[in-house]
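Single chain ahead, written as structure tokens, the form predicted alone.
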Amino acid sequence: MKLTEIDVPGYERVVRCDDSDSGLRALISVHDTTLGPALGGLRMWPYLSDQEAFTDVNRLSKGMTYKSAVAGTGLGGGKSVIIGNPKTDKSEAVFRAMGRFVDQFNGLYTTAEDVGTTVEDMVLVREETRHVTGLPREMGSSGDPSPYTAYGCFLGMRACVEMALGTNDFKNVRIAVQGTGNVARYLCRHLHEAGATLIVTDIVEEKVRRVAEEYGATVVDPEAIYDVECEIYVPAALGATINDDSIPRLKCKIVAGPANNQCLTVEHGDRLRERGILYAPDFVINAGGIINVSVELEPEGYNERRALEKVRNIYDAVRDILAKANAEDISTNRAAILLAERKLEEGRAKK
């Protein structure tokens, strides 16, 4: 196993792993541990280049720092990625090698499942390191974090609907969902049960067809989702879908969803505000999963009731950010970043 340290300004530790025996090619990025050890998921994705993987893991890692800071998990931010196709490149050897890679951080970084990985994959990682969360309930862990991410997003979306639409009712609210992975499916169930009208898309036909059949959703082509007339656009796939190309096309009043790093740059949050579109900062609204797995690390161990109590705070967290942005006449994105940075500064002062 070859480990290569990469110096990245502003990050505590970034390491690349190349393991010829298993075929593992991976990166772990620890952004900031001011508030506690880093916790963040393990993503597996067929990146087009090593640079794309490097950019993604660092963006995700920083986002986790902000997410945990605002959510008050008492943890720092980190992330890991495996370069590979989750449909064809998974093996026991790959995930066990990933476990040994995680273990090299000696507890500075703890992992969990993310896009392209599962609870079962984490069980294999656990064979080589104790620094993993989101394991099966029968192992005393919290299981798949997706339902908690979705539930937190649903509550945060309700806060947005109340402010932007003047109602707390989703009945007949048109919601365009980009991506129908695990979190999105759970979120669509909440929205369907609340009476919303769903328009969905995904690059995987089987996934989108399943959601359409379960929740009576209308299916559109992936590129057409930006042009759908709706009240809420829900980024629920990969990041950076809020950018120079997509913002002029959006026909919504709210952007709110579970994807990480939805805005390509901070300025794109400003552009949404200029267009009169209310944006729920991703690292505030999608914190349910990390909140849930963070409870595993509490001294008394995992307790679902405690986890749900903390996830329900996302409603108030989103409301507070929206109010802060209005009061300071800035974008919600900038308001959330300022709050996260303030919490980090307070943590540094205590140290």
Ligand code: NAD
The other form holds:
Amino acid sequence: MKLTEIDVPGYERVVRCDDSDSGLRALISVHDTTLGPALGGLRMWPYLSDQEAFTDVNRLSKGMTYKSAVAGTGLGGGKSVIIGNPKTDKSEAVFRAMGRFVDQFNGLYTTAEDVGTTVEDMVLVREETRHVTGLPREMGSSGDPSPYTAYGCFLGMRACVEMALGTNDFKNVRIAVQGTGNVARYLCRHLHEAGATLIVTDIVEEKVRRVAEEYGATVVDPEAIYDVECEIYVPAALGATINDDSIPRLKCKIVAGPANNQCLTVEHGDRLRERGILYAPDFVINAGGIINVSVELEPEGYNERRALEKVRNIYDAVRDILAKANAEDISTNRAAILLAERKLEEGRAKK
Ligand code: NAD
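Hand over the structure of the form predicted in complex with nicotinamide-adenine-dinucleotide; the form predicted alone is what we had up.
Up next: the whole complex, starting with the chain shown before.
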């Protein structure tokens, strides 16, 4: 087991994890623990280079700091990634080795599932460290965060619909969803039940077919999703899909969805605003999962009723950010970043 510290300005601790026995190659990034110990998921993805994984883990880790700051979870921001293919490179040894690396943080970083990992993988991580959340309900934990992320996202989308479309329901609202994975499937169910018309895509055909059958959605090719005439474009796959190429193509009035780091840069949020597209800042609208997990860490332990109560605050949180951006004549993502930074400043002042 080899742990290599990497100095990254603005980050509290970033390490590279190599374990030759299991073949694990991973990175753990703790961005900021001003407001509490860092919590963020463990992603497994076939990154094309170490640099790509390094950029991703640090962007995600900072996003977690902002997400928890705005949602008031009492947690800081961190994230980890395993460089590998979740279809072919998973093993008990890989996740147990990851658990041993997480354990080296002595609770400064707690992990959970994310893209490419599952509740079952976290059970293996738990063999080596107690600093892991989102374990099965039978273990007294909060389980899969995806339904809570989806529910919060649905409520945040309603706030956007009210502001941009002047209606408070989803009847006949056309919604283009990129990625039909864990969160999107739950989200599509809410939207379908609320009367929305769904257009969906995924790079995995069986996933998109299942959602199409369950919710009567129309399927388009992955590349065609940006060109779909719709009211809402929902990024629910990976990050950075709001960029120079996609923005001119979008034919929607709202961008709102669960994916992390949707805008490639902060300026891409400004570009959306210039095009008259309302953007729900990702780390505000997709906080349902971290809110659910954070309840697990409360002294009384996990309680679903309490978690849902807190997730419902996302409606107000999104509405407040949209209103703040309007009042200050800035893009919604800048308004959200300013709010997160202010919460961090307040936290630093109290220390
Ligand atoms: P997931 O892996 O279950 O779903 C992602 C889906 O996107 C997969 O089905 C994948 O095949 C598809 N995909 C990948 N690239 C694509 C592309 N170019 N075009 C179309 N489809 C593509 O992951 P998830 O847990 O549903 O998370 C989705 C997003 O939401 C991620 O960005 C994640 O970081 C974010 N998020 C998830 C949670 C949670 O609770 N799971 C919480 C907050 C944020």
